[in-house]
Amino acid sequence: MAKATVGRGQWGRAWYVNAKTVIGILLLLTVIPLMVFYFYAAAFGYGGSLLEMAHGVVDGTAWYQLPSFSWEALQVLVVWLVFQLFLAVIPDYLHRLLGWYQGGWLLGAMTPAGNRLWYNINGLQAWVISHLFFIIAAVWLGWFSPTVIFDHWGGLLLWANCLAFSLAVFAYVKAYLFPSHPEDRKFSGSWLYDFYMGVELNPRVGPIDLKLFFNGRPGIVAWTLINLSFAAEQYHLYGYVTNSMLLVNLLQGLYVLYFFYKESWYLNTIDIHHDHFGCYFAFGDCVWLPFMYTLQGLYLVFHPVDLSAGYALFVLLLGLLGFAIFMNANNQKDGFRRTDGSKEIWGKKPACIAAEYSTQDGQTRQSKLLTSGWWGIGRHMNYTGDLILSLSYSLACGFDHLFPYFYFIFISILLVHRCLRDEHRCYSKYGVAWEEYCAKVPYRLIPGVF
């Protein structure tokens, strides 16, 4: 097991900003919100055709397809947020009852400034309670229609945008006036960059960690409920639910459930450990995830695709293959961390490269870079599995329109960019040890190709 060290230096979020960075952020702040509305109007006004939507923008008819404000939608959003806040602070009784997943109060990873924070890990419990309540209240008690989310989709989109930008402004102001951990803030010298990428690493309000809550609760818990509402609308319109809709609900449901089952592992990801909380996360959590990650289900409301048995089986097996790689790769790294490298991987003692890094307070800490199992085949094989699974969502929708393939295109760009960001951070953090790791594991996502 080789050993290498890196000198002290900053690592984590970028702190140098140039003119290209500022221009890029301005484009993101304008183009990305407009893109969400573009897809909404394409779905509700043009049957999911992005090309016809473009013609509608040119001839002016597209503006009539934009959503209008709805006070009922605001009520739905507020009730949902309050409900999720309540579920986020209660103890994890489900973990105590079952005991087969890691929950309760857990310590997060060490921050660059040397802090370790406690987190209330009870996302699986929140997911279960939310779905039981939705099904019982909508189907059994009849308090509202199971199509309630679809029925208010446009109004929810508008209010979610208001929430996202309000949250971003709050996070920016909070970072200056009452930061939770001042030593873990980062200032770039550009207020626009700091507003977009965030200043505080772990902003908190009372018992709520804003980053963990918004990254992992309202949007992701809602993801599967949104799909259920879309399935209910499809049944309402056509009298049955297509096998394509069932596949999308099943495969995306597996992904969401695994996220909550491994929520403790999420504390060690780039999102929690490196990225600061700003508009990037606020908009992504409140708008982008719930409204763009669910495009396949929305598309199938307007295009009820019936797949042949053979093709449906192919999509299912492809999705399960991607999920298996994604899950197994994550589990290998998680087990390696938890047991300090003593847990076997594929029947053998795992190999690794030892490294040292320095925190901002000048302390030297030890780490290990796993080179066994999936992590010996590719440096980001969990992303590879994620991409295969994401492709299956889109393939379930057929080939008539590009609309349902946007998620796969987006997630491909996102994960490639995240690979590069992660490797830049790792090189800055581990130095020579990271170079040695890259020499031993030369491919990122696709063995033999990239």
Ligand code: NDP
Given for the second form:
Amino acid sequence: MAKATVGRGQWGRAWYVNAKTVIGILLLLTVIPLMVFYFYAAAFGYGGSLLEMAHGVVDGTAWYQLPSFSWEALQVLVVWLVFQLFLAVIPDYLHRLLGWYQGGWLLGAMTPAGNRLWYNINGLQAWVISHLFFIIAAVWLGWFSPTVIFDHWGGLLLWANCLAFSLAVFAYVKAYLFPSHPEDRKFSGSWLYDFYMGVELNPRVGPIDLKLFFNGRPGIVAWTLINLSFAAEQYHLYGYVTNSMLLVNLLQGLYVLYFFYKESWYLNTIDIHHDHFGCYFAFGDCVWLPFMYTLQGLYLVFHPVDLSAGYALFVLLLGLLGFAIFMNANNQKDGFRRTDGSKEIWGKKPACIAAEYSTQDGQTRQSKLLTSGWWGIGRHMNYTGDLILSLSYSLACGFDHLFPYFYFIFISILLVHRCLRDEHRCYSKYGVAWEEYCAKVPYRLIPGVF
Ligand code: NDP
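Having seen the form predicted alone, could you now give me the structure of the form predicted together with the named molecule?
Full complex below, order starting with the chain above.
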């Protein structure tokens, strides 16, 4: 194992805030919510044509496609949130009684202030119980229609925005009035930046970790139910479900299921390690993910696409390839970190670079950078797998409109930006050890290219 140290600076979220940053945040706060409504209206009013929607904006007809508030939609949202909160705090022994206890309490990574927090990992149970409940209640008992989510889509969008902005304000005020771990807060000097990017690293309210809960529960558990509801609506409208809709449900379902099956890996991601909880997460969790990550399914409701068997097989295989790389790369890093480098990778003991970093309490701590498996081929091959999988969701929708490709374009920008952001942070944290890793593994996402 090679050893490298020195050259380490401040790490965790540290960003220089200037006038450009503030303007950027003001733009994000206005443009991003408008974009969600734009896509909503393009789907419901213009069959998924972004261009026709643009004409609608110009001639004023698009405004008639905007959703209106509905108390029923509010009820759906409140019931869903309360149900997910209950499943998140449900006592561990209940899971043990069920016989398929998943994770239990796991220790997270060291925070910049030197804290290590415990997390209740029970997302798989929440996902399974939620889906069983939905299917039994909607299909078997007939308590509500399986299209219930689609039926209230507009109202849900409005209330989800209210929830997101209320949550962001709550997180900001909480950081000042009753912070969970005061020494892990970050103040940039700009209240707008702090409001948007968050102050607290790990805000908690009672047994609920706000970041783990909102990033990982109401929105992601709902993702697969939303897709099911879109499939049900397609059936309702056309009398059958297209193979493109089945592919989108299957491939996105794999992604979601993996997230919960190996929820422990999520504790080793940037979201949990470094990002603070503010408007960025609140809006992303409550609005962006449920309403924009599901665009393919929504598109297929208004624009059913029947794929040839050969093309459908190609999309399926591409998606499975992306999923395999994504899953395998994330598992390798998680296993490596969790077993302190003793878990074999591709039949061999993993190679790594020893690195040191400092926490705010002045202590020097040890870490390791994996250089075997996918992490020896590229520095972010988990992103590469994610991108291939995302492309397959879009390809499943054919080539008539740009609408279903939005997610792929968005995730490409997000992951490339995230890659650069992460590398900046890793360099601040590990100094020359990170440089050594970059020299040994020179490419990020596409070996030989980038
Ligand atoms: P990673 O899981 O790649 O985590 C990056 C962190 O891992 C670094 O900050 C560093 O943290 C550690 N690390 C980096 N290189 C090494 C190495 N060689 N050996 C050991 N540890 C290393 O990134 P993300 O958290 O961004 O993503 C996790 C997954 O989630 C990805 O597959 C991504 O595609 C997916 N994702 C999906 C999104 C979506 O919206 N669909 C959004 C974001 C991510 P440390 O400080 O611990 O060393």
